[in-house]
Structures are given as structure tokens and as C-alpha cells.
Partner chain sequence: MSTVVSASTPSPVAKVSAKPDIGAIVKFVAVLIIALVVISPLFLLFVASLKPDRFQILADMGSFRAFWVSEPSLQNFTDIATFSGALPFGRYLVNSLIILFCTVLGGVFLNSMAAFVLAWGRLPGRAVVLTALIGLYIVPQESIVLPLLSLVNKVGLGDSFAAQILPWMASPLYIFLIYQFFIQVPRDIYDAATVDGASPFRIYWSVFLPLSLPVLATVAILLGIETWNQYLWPLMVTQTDYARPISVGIASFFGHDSVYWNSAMAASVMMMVPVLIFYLAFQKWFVSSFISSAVKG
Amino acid sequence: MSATLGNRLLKSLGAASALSIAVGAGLSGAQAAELKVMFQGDPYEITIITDVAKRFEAANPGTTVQLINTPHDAYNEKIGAAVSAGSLPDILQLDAPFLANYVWSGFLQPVGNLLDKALVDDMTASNVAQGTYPIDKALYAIGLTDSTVALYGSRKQLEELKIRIPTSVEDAWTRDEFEAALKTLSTAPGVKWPLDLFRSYGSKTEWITYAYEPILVSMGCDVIDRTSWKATGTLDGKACVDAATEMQNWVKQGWVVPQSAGQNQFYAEGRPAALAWGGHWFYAEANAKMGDDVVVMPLPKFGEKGVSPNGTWIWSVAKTASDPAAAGKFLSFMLQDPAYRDAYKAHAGFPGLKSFAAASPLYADKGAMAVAFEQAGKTAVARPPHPAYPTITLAFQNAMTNIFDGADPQAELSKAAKKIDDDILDNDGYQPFGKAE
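Model, the form predicted together with its partner chain [one chain]:
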């Protein structure tokens, strides 16, 4: 009796399994053209990406786009969870410095052959750099935009104090000029802090590496040696310790807006902060409050040459994408979509495509941000394109936060360098990046 029941149960389960496999196969066949797109962004970006997905669906009947909008702050955690749960989407947006880690981990596939050739040819050099994996030199991601950091000031204030306003990368302030300007501004009426380094973005944010690493590089060092891929001897070397000590000194002098003061000190009433070390996006905020008084200057030359950051959120195709050709088609459609471009143009998107740059008056010759665009072409240095980057950036963030808070620069940078090297060692050098020891 029980054996018969058992057989019946097994047969039923078998039939149910067969049915579910058949239904599943049918469904997967019917939904083959469904693209899952994971992204983050400001509210206006969410709107324009939602709109472009609708236009793509209308232009490609049968293909559906499922948008997975994930808040910016928890985006990388969401990617990690998606990988662990085996639910990586077809297309994913990623922060450029994390590209090497994702490619090394096997999440992504090259997109050069999936995209329209004209689009690839249209990319600026810094855009190509942010989307290229250094080992195989293949393009794994693309974006309409790139980014940079510039120095903002009040034209009126600087002229009144007779502080020279640099107009090109070549005549950027030197280290001495920069510090002299901070000193002069610190005594100017109404100025509470001469410089806003946007510490209010937080102590554990990519901003710290993105915006401060160029100071180290300009002073002749780096967070890691980009040939040997060792941090010890570089990040804790004399040049970096001097750079960090100098930055700590700015804080000790009371020249830097503290983290607790918020993000608005440059344009708040009375302008308590005289200069702002801000991303290209900050121009729109400052301009909205200060109008044409805002002047955009290149980052100073702390050593022999100036250095600026680049890299932003770019689009890639997962290795597990169900239909890579459709994914490439969607990206090509989106990045060439006129309404998509117009929306980014309206929000001062930093050009990553030559055609987009030509259509962006803000960045064109004599545009308010022209010097920032010039800077990206001449002095941009990408963050280290290494799979250990998540560890590198976290170690650097912790070190700089502690240094700003008064800790010993040498000790903090040594600790960070060791942490980075330990991670690389733990992963056998992230071959083929380094030689395993």
C-alpha cells in the first residue's frame, strides 16, 4: 500500500517536474528579449533612464526592459548580493574604478563589438580609459559622461583680494600660490574657512580617493605603485607622507570646512567658505545661488604638474547576459538618444563623447566650465585600475579621515599600505596583475 502510494507520489512529482521544466523552457523562450538593467543615479537620471527604456521598447517591439533602480549609497553592496544570489542583471552600471575588480572577477564581457562602432569612435580619451581593462586592453564599459574636480571661487572676492585667477591648466596655481591664497582668504572679512574639501560627503565615501588622490599624485606619489602593484614604499613613502602632512596642516590651520558644517558653506549667506574643491556637478549648485560670480579654476600644480581625477558611472554588459547583442543595442540606443543627451546637458553632464562635448556650451571654448574640460584632457589620472581597488580605496579613506582628525600621517599611511598589500597577497597578486609570491 505504502509502496504504491510512494510510486504514485514519485510519478506525480516527476510529471510536475517535467511540466515545470517545459513551462520554464517555454517562458524563457518567450522572454528571451527581456533585458534587466541595473542602475543608480540622481532623481533626474532615474527619470531619463526610465523614459529612454520606454522609447527603446517602442522602437523594438518584443523586447522589454526591466529597470532595477538601486540607491547610490548601497549600489556596490547590491551588486555583491546579486552576484552571490546568482541574479546579476544583463546590463549594469558601475563606478569606473571598480571596473577592474568586476572584470577580474569574471562578471563582465567586452562591449566593443556589441556597440555601434560610431559610438565607440566618438568616446573621449578619458572615457575610453575609464572603461578599459588594463590587462587585455578591451573596452568593457561606456558612458555618455565622465567627470572631473575643479576649484571654485568668487571672482569678485578674488579680484578684491588681488589673488590671481588662473584661466588655463598651464597657469594653474602652484603649491605656494595655493597656500598663499588660502592664507590671504583666511583673513578676509566674512571668511570662516578658506577651503571646502567637501568632507561633509562622509568619511567612507569614494569622494575621498577620487578628489584627494590627485593631490598625492601631483606631489609625486600615489596610493599604490602602478607597475609593481605594491603600496608599501609608495603610499607610505616620503612624498605621500609629506602630502598628507600638508593636507593635515590645512585642517590644523582651520582652513578646511569641517565635516559637521554641511555642504553649502561656499554659497551659504555670507559665504563662509571662500574656495570649493568640488566635482563638476557642483557648478550647477553654486551657479544657482551665486550666478556669474562663480569662477571655475583648474586644480593647483602641487609638484611639477597638475593632476585631476576622472571616472564616473558607466554602462557594462554582464558575462551572464541572456542576449548580449540586445544589451549592446539598448546601450547604443540610449547613448545616442537625443532626449537622453539633452537631459544630461541640462544638468551640466561632463562630456565623455566628442559629439556630446560639441553640443555642450558649458564646456565649449569660453564656456564657464571650459577649463574643467581642458583639464580632463590634459591632467586626468584614473584611479588605480586594479582588482584590489575596493580595498585600496577603503584603506585610503580610513587613513585620510584619521589624518584629517589629527592622527600621525606616517603611521596611518603605513597601516593603509600594509592593508592593501595584505589583500593583494591574500589573492595571490590578483594574477595576471602581479606575480604571485
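Can I get the form predicted on its own as well, since the one above is the form predicted together with its partner chain?
All you get below is the one chain by itself.
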């Protein structure tokens, strides 16, 4: 998952895209041994992908790999432009919750038969879920990594305040325990804010849906009903309103780090924030400052079950790929490349393959992040796999930002639910997800 994903409405490109694909499919495009790969990433990822491409070319004489490194925040617009121009690359990296939109739009083809079978068999259940399209249940994307969110604290601080430290998913704090911990921490010496929800990531960011939707699901609701694909009655139902009201109360009581305070309040000098509701990537930052005092805990269980997020940037093959077999061969080569894996392991990459997990001491049994990996296997729930997801996430982001700023939760969630349902209605139900009304 990317914490700063821009909110791009791919569906707005739909009509032009479909036409372009139809036209582009008959063109020669890249030659069979010339692969175009579109991706985004941090500097270390750009370096290692470049190196892998060179090794692939050396191992496959005559084949060339053209890398198209694309700015993160403009990624979806670049894909839309490529579709419109009939120049969609052979291989595309994409953010997992947008997969349904890409498949529904006709951009991608299944990859299960293009990849090495051993690689597909090696995927974790969460990785399979993030790459699967619910209509045909086919696998359309794969990644070496996945993601999760955990709760971080100071072992010393929690022990001094006699706050129980959960050690497994089954042992997670209940809703009452979590709120009691926040209340105790709010009066502890040196604590300015008991909880950092990373509002500093912004008010128009995928982080809001990624990190906060699990609270709704744990409390028995969701941003949309995943059977009827209607938001009204679910997102604005009592359970979701209660969840949003509870989060708003944390802010009203001054327990949450404000957006203006920055992203390092958990480990800044004096540790003004006691707990951090952070992505798996946050561990490396905190550990570098706090050492072994950082304790990683599962997300609280607000209702009958604990729920955690998943999903990250994964790899797919375009429907218009000039040589799908070669594209699958490149992805299989890259995802099994030892140096590629070492680079992600060095940056605390969250395992999406079982073999990668076994080789990652951080996530192995008794590793510092072992409980986070356990959590992904037991409680991960993918964001709604529906082509309207760009609208769903944007509506939820706007609602939660307004609720955090003091707006009425019921009114905001009802407004968001209507916006989602209107979009689905405007698109005739995004058939075959729903029927036109």
C-alpha cells in the first residue's frame, strides 16, 4: 500500500480507454522480444528493478526490457494517457485496491498461467486476495510483498503504566481496553497525544481508507455492502456511525496527533505520541530511534473480530501485451531474483510470498514483526474489490476528514454513501457487479 496515493478516478477514462484498447489491440505495438514495463517506487526499488532488467536481458539474448519509471502521484493519469494513446505497456505495476477497476475497464489479462506455478503456489492468502478479480475469480496480479498496519508502543512506558501488552492476534486489545489505554496514556508524564493515526499523511490520501476501514469492519460494517454493492444502509448505518463517532471522540479529547504535527511524533525527542497506528514500514523508522523498546502489537478488536488491511503495489500484464508469455517470464524472473528479494528484505518489505517470509527474520517466529505477519494471515480484509473503488475511497476520505474536523458523522457518511451509490447507478451497476436499475 502507498500512504500517499492520489485519488484518481479511472472510470472517468473508461469510455475513451475501452475504445483505445479495441483499436490498440489490432496494432503491432512492441515486438515479441521487447517488453515495456511501467512502474513507480522508491529510489532503491528503481535501482533494483533496473538491475533485474539487465540480468533478464543477459539471460535471454535478443530480449529487451524498456523501463518506464512513473511518478507516484501521477501514475493513474499516465496509465489513462497510455490507454488513450494505444500504447499501454506490456507489464504494469498497480495499487491493489484499484485492480477491479483496471480489470473491469479491460486493461488486464489473467496471469495465473503466465507465471511459474511454483511462484503462484508460494503466494500468501492475502497476496492472492489482493490480486484476484471477484467476478471470474482469476489471478490478475502478483507481488513479492504485501502490507499491513500495526499498533506500535514503548514497552518501557506500557509496563511502567501497567498497561497489558498483547502478544498475539487472539490476545489483541478489546475496544474497552484500547480506550482505557488511551485514557491512561493521556495523563502520563511527557505524553502530549496518546495516539498517532498519521493524519499528517494528508486529507486526500488512500491512507484514510486503508488504515481506518478496518475499524469499521471490526465493528460490523463497511464502506459498502459487498453483496448488494450498495453503500446506503451500510456506510451510514448505525455500526459505521458509531465507529466514526468513536474516532471523532478521540480527536475531540485531544488524544490524536494533529495533521500539522508531522509524521515522527512517536519517536521524536520526548516521545510526545505514546502509540502509533502505523504501516509495517514504520517499524524500521521507529526501531532506528528507539531500538528494542519498540513493541509491535496487533490492531485492537473493536467488535467480534479483529480486522487489518492489506494490499500494496503489485504486478500485472496488459491485455494488449505484445508477448504475454515473455511478460510472465520476466515477472517470474524478477520475483525470484535473489538480489531483488534482498533489497526488499533490507527495507522491511512485508512478505507476500511464503518463501520470502521464511527468509525474513523480522517477520519469522519470534521476530520483531512476527505478530504483524500473523495478523495478516488471520484478519486481513482487502478493500472493496469493485470497479467503483476510486469513487468509494474518495467519498470515504472526504467524509472522515470532515468528521475528524468536527462534522456530524451521520450526515457525512450518508452523503458519502449517496455519492457512491449515485456513481454505481450512473454506470448501470458496473455490470456484471450489479444490474442496471
